[in-house]
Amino acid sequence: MNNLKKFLIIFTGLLFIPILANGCTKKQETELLQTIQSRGKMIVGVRYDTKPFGFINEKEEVKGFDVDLCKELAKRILGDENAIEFQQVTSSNRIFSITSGTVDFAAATMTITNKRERIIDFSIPYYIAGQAVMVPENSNIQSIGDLSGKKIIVVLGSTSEKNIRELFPAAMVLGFRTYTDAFSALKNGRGDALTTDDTIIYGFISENKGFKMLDERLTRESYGLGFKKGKEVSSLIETINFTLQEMMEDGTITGLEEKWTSDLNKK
């Protein structure tokens, strides 16, 4: 009888084990959006070396059209746009700081591509850019066709790499980390172009003369911002796409591109 006893309790005690465990899901599953506000502020990937995006001005501060967008976010979910925490991102290291959960989510002049969509989600898009090639400009190069055989300098991890490499698989590819790094190699004629999102282009020949834009672009691409799968994310992902929306229909998107791009576009 007292192994009979024995087992009931042991069978029982198994059968409410996945039942605690799904518990736990749930609650875990509705998390970050309450972890964000009992914390009290977002903490955000932003790109340093993308201007007129992300970058750091004179005063050592974090300025640009991505950080505008996510301190307005933040004031409107949040109550206060300085409700927020910036971390530096490079285009090979962002998908992991939104993985591992070192930040809540990034705005880093990120590409929708399906590929990057099997590893973490996306809002809706917030901007169209176009990606494009800068040389020198007493280069030779004068349209997209002449870069076969030629060094062309990319981001590594950026969506202008694969498309450079898809595209011109007989020209060779010279990859850096940071914008920073891959300007500097042009500038020091390391490469015969550099190709990139034009707005970021914009922003490096407007502080910077002798380079040029060619008119073409490779291709037309969708920003968004990234987030961590899972379903204690969603409501999260729901929270900022209402808003997003919100800020496209009074027109706040509208004045930050003004505010950050209408002068690029000009140039």
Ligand code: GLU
Given for the second form:
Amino acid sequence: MNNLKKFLIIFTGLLFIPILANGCTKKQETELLQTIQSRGKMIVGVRYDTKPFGFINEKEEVKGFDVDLCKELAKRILGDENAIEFQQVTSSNRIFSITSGTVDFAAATMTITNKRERIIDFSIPYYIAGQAVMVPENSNIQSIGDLSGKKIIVVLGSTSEKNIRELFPAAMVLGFRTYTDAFSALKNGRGDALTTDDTIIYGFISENKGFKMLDERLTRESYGLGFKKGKEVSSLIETINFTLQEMMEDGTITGLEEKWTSDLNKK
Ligand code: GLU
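Given the form predicted alone, corresponding form predicted together with glutamic acid (GLU):
Every chain and every other molecule in the complex is listed next, the one we just looked at coming first.
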């Protein structure tokens, strides 16, 4: 073989390397929906600290609105409501759980915001909550205006934390990792008020005497399921959005609202 022929063979071979490598990457980028289907279950990030949306009951089972919603999605998409594995997420780690691929998506009382939409994708909204304030029953805080100069308890990474810091720059904000810790702090008098979604406050008030929720709301918060960004996720988001839409039209979502938040809606 002369040198020119050898060169041409090696050169042509080299040309194929990027094509093959590209082929491999494509394989790794299998559609997430397909991965879920072949794995036989969805891996979903839910809350353990936001009753009635995500919590652990006496039997150590994970329950709540977000949990039921995902079981229904598993039933309609995979044919089995138990084709699902739940993983705990918090307000501050849920976005990383999504972007790192630890979970396929999160159903975690997560408000759709422009800032979050730069990092992750959201489903269509499936619930509307509002930021509220909880205080001890005997508190002299009667309205949101009374919060200035007070010690306000929040959960880190929540929209409530961001909103309250903007609204009351002079307030002292005490941040916790979970709502369980945040509520304990309020109970122990470490702060004057706790602010988060009315849904979550309602969960605490219905089980603990001596606390009340102020009537005003600071915001309207549309909850969405959170997904990693990327082409490989788009068919999962489409399928879930289609299914959520179906669940809205056939009354399933209203049924979940009645089951988990009916007393709150009456207020
Ligand atoms: N819905 C709000 C949020 O997404 C507050 C509740 C929470 O911490 O999850 O930040």
